[in-house]
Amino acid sequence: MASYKIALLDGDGIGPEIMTEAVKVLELVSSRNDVEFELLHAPFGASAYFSHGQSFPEETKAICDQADAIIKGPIGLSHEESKKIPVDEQPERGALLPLRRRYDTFANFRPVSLPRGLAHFSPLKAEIIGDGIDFIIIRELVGGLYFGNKETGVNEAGKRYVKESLEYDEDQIARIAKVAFETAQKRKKVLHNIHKSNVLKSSVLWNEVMEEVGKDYPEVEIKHILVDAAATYLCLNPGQFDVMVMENMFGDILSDQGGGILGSLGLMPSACMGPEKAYYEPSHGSAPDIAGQGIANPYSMIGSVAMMLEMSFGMEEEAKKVWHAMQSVFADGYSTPDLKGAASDAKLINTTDFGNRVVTALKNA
């Protein structure tokens, strides 16, 4: 028997609630396959800074490090709470950015997919999302602006001025080009290189090295496309792309959008990358201003367990049998009331409802 150890990162707000559905979905699939799943608990994020007086505790890194994979629930507070936490600990900073690091997981998978049955979610007319919508961004998450170095104080004028650097080497970039290609390759064989080189030099170089590694995949073609474009056509016709590859900036402002054109972040999960290890999240926040409620969708949660399954552990059929429970819960007419797209006439449950309706399709799969 196959045995795994999975860090569970439960993270803040509705972090908590959507990941009791997700170990139930873990635990059915462990109990019907010849898999067992070790589950790992650790603190993370703003709850852990308050318990732990760390957003990333020695105690999560150790968890994390024995770990196959991570699953990761969302992290953050609201600007007010925020305040409460030290700048260099806030949960973004103190926890996300170091766990990337940490793990150098480098390669960002955001699938953006609404079967024609679940169009109603979408804020795009009918004739725009046409039979549905299917197209992965896969987003360099460890270089750029976010990881440059960062310097702030006051000039010789007495200006507070704030200088960050956007930085990538031809290896960086060389990598997550590769994983792009291979992965267009798999799929329609069509590959949309997001970039702004008409302004920014770091995009020049980006584009030289998406061509140079373009030579190995002759079966592949790519389309170079300007970042302020290709959020022009994702509203538009977010049909002609397949696999889009794009630098880290772009990949969080267009992955969020493309969870605007869903009609939730909630129903976008990720899968992030390294070498050698991997983690899950939900594309989405911490949802503070619900949290306790019983009233978050664990789809993106979910939906993280379902990439994990395929993507680390090999286990693709199961992984389509989640998605198809899932989904087959919202074909039956249920929503939970924070997903605003819902249809007017959908019945209306709770996180756990939802969780345990997921378990039960997935049971007769």
The other form holds:
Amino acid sequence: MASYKIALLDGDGIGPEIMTEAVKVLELVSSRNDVEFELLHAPFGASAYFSHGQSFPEETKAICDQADAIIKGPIGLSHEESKKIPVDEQPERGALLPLRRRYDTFANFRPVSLPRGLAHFSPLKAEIIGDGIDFIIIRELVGGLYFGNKETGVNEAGKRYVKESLEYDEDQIARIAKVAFETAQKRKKVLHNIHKSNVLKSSVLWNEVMEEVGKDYPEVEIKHILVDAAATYLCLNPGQFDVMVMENMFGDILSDQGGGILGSLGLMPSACMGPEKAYYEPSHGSAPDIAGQGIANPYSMIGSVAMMLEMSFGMEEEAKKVWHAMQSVFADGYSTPDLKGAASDAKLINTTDFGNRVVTALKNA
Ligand code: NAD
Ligand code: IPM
Ligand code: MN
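If the one shown is the form predicted on its own, what is the structure of the form predicted together with ligand IPM?
Next comes the full complex, this chain leading.
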């Protein structure tokens, strides 16, 4: 029997609520397949800072190091609450970026997908959506502004200043380009490269390397689109996209817009792949505005489990069943409250109920 260790980082806000539902799915998948999951919960995020004095404690690093894959809930506090933690220990800088750096998870897959039957969740008009929405954002995750040099101080004129640099070298660009071309090759053979080369030198190098790597994938057509225009096309004609690739910051922003056109960030799972280790997390944050109410949509978290089953453990069929089970709950007329586009007669259900219904649907799949 295959046996895998999975580190579970519950995180903050709605993190523990949606993690509970993801664990139910993991337990069912294990019980009906020839696979054993050893689930290792570990503190991470603001909650870990308050309980352990660090947002990414040493014990959590050790658990993650030995895990075959990591499932992570969202971390972070509200704007006001964040101020209770020193800037460098805040969980975004103190835990999440170090996690990405530790495992060099450079390739972040953020699928933006809404089957036709669920198109009513989207704020976009039916004629714009057509057959549904289905594209994937591939975001470079360990370079750019996030990890470049940072400097703050007071300049000669006595003014406070800040300097942050957007850094990439050609190897960093080439490895994400390769992932993007390979993904496009397996899908519709069109790759949209999102950039800002009319202003940023980083984008000039980025585009050059994209073209060079593209020579190894002659079947894939590369289309270059400026990031500002891409934001508009995502609203006006998302159907033109299949695989999109972009640097870290652009990917952060456009992937949340992806959640917007689906109707909720709660529909956004993701996979963060490194050379040796991968971790899986919702694309969204800890949703302090609804935390503790039991109404968060666990689709993003359960979807992240489905991505892990496929991408870390090769359990593609089981992953498909998880997606179908979640979509069948919506198709049966149930909806979590974040999906404002739900039909007016939608039966609103909470986090636990959604998770339980997914498990029931999965048992019958
Ligand atoms: P957010 O993504 O937490 O929330 C934005 C909106 O989406 C809110 O209205 C929220 O209720 C809603 N939402 C998000 N996920 C949902 C879900 N599963 N079900 C229902 N509704 C959902 O963004 P924010 O409020 O700007 O950030 C809150 C905190 O999260 C910040 O501290 C931020 O730094 C952090 N954050 C963490 C991650 C991460 O851990 N990867 C990602 C993004 C933001
Ligand atoms: C995301 C988040 C993070 C990011 C934050 C919390 C550091 O917004 O995963 O999209 O900007 O990468
Ligand atoms: Mn983000």
